[in-house]
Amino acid sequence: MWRFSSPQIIFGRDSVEHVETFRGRRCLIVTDEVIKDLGYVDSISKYLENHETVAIRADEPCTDDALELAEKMRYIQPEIIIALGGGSVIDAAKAGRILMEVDIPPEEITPFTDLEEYGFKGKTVLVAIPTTSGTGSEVTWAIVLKDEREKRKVIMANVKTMPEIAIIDPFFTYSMPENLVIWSGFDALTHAIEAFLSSFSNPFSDALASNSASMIFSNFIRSHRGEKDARENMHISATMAGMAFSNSQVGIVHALAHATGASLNIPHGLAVSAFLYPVLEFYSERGVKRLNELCLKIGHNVLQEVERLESVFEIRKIIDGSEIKMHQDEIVKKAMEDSCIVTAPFVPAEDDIAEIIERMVERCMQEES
């Protein structure tokens, strides 16, 4: 038996205009200072009579940032948590959420965890509205929070994490910057690509992922351009993939991204812009049969796709392979104790993920030579 989970999704230009359903009840806004110093807050409160804001910090959050957000939405009790921003902001309203109503470690937090149990009773109503086109954080049960101290990421999962309303308008895709179209897209046709190949994989996961993959594809170079057709068509490729993942999971690509980050503090989405191709020739010389049903489904060679991205956006150029290389050690234990590894399409060897280390190694330090 498999279950499919989703929040309502409302999405298209002037989607935004939903919030205005809102009015009257108790909303906490939650953002990050870029965010708000863009003025996007604006474009949410004005349809709204009874809100507060709470700006976190523009980093990818960690476990205690969550606890102290948890505080205030504690002391706030809002009937509605508005989220806007990227995959960190949604993140971080996701855990706090959750935090606010159970007194639990958030590393204690799985899909295992009957959170009724500790307590929860989902007071609140979660709304999600990306601002980014990559992580699909607002579709998801999934959450990553760095743990400071151990220089670790802190998976949390549980259906209960996830948003009850996604709100996907393209307009606050508009302005984003080159750099970080660049890794958002490369996350969510990650996202997409690791979807299809899971272990857990199936058939409603598999048309949202091949789907997306195929947007992407057609339209990641123009959205660079700044065309606005592509940011939208982008905006929801990348809530397809969070569908996607989020009901089959993803696997060696994420695993090492994640590592990487928690080791040398690395934007995400470029982690896994980097590990993307090693890992899709790896699977591909061991026969992974579900890359060429992949490839069949979508018209398109995935792997040569793959580094037509990563030389358009040269990749390569932008990572220190040598920085890696040094850490390679620590990289692959981390990568071993994630829990993304488990559901690749086979579970690998540490010397499997230390062969795909050098691989990316070597690709970028010939790029520097």
Second form
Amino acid sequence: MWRFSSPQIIFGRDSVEHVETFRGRRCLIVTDEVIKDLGYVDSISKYLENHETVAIRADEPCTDDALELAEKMRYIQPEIIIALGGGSVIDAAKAGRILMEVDIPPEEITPFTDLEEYGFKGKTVLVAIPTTSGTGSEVTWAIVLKDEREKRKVIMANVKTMPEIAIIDPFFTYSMPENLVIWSGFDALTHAIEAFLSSFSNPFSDALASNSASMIFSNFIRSHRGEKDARENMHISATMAGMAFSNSQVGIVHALAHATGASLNIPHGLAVSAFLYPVLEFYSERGVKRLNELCLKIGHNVLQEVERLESVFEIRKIIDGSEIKMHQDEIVKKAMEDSCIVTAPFVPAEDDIAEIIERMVERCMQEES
Amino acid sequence: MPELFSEEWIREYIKFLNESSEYQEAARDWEGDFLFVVEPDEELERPMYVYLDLHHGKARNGYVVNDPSEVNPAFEFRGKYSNWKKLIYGEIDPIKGLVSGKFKLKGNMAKVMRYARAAKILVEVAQKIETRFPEK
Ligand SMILES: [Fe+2]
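Having seen the form predicted alone, could you now give me the structure of the form predicted in complex with the partner chain?
To see the whole picture, the full complex is given below, headed by that same chain.
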């Protein structure tokens, strides 16, 4: 027995107008300082009458930020929470809306936690409007926040954290900075590929994962060039990849990206883009059959395509391999403690993880010399 | 062939677990004892309880419990007998089983989340034992 969960999805140009249906209800817009400065909040608030805005800090929010946000939510008592931003904003809003009702440490939001037992009633409707095309947070029941004290990523997950509505309007993506287009694109691609390879994959997630991988291969470079239709396709693909992995989970690339991101403050999308190829190469050598199945299904050699994108976007030049090498033991330990490790096509041992890191570092060093 | 959750079965389980280098690696820092509860259903008349003390990659102790109030474990893992059977036959993934509510876990779940690999190995080791299942 397994299940497939997804929010209602409103998508396409001008889909943001859907917020007009919330007019008259008490709304709280959760965003960050950067999005606020871009003026995006106005494109939402103009449809609303009764609303307040809370802007969280723009860099990666931590568990304390989610608790602070929950406190504000308790005070404002919104009927509808509209999370407008990248994955971090949406994740903070997802955590906040649980913690506003339930007094537990954020880390206790696990897939096994019966939130209703703690008194969660789902008093608010959560609407997620992503402004980047990568994390898929608008459709998933996972939350990633940073634990500042322990310097690690806390992965929370519970089906109750999933937004009720996701609005996928490409408008917000047209002015994404170049780095974000690349890193978020790699994040989405990794979600699609890892969802397909996951030991929890299923026909529903496969359909979304393979279609989104195929769309990303066809649109990534054109989206980077700024072609609007490609950027729209990337936005939709990222959400589809999110739906896929939310229902089948991710694997080693994400375990490593979470670990590296927490130890060295590397943005998630960049960490993912650095590890995707070495992990896939490792899978290929280990004879992971699902990788071949994905290639056949989408008509692309996935490994070659990933390598091509890695070169086009010069990923290896950006990563400081020596710094990663220095923290290797710490990264291995954190990756092994990451829950994504058990949904990989096979569960790796510590030595496997160390080998993948070494390969990645070597590739980056080769690029430098 | 030992019967599920009999003293003999537990002895064998502990032996296999303590021989597993994979488990030792995955649970190197783990501290926490468990009570496993098999809830009766159409195939089982009375509940079964097993206590297992897991510490730093080893099982230190384990035995059949008659009265669960006699123990005070850090974690409790419970499910219906038919689901335990499926778990040991490898028909249910332990994590999927928890997410879909076939099994319930009590205790510090955030801690368990960090030892997902160890949890998987705990089940795999149980699958290695040739088990006789009690019948009504
Ligand atoms: Fe990701």
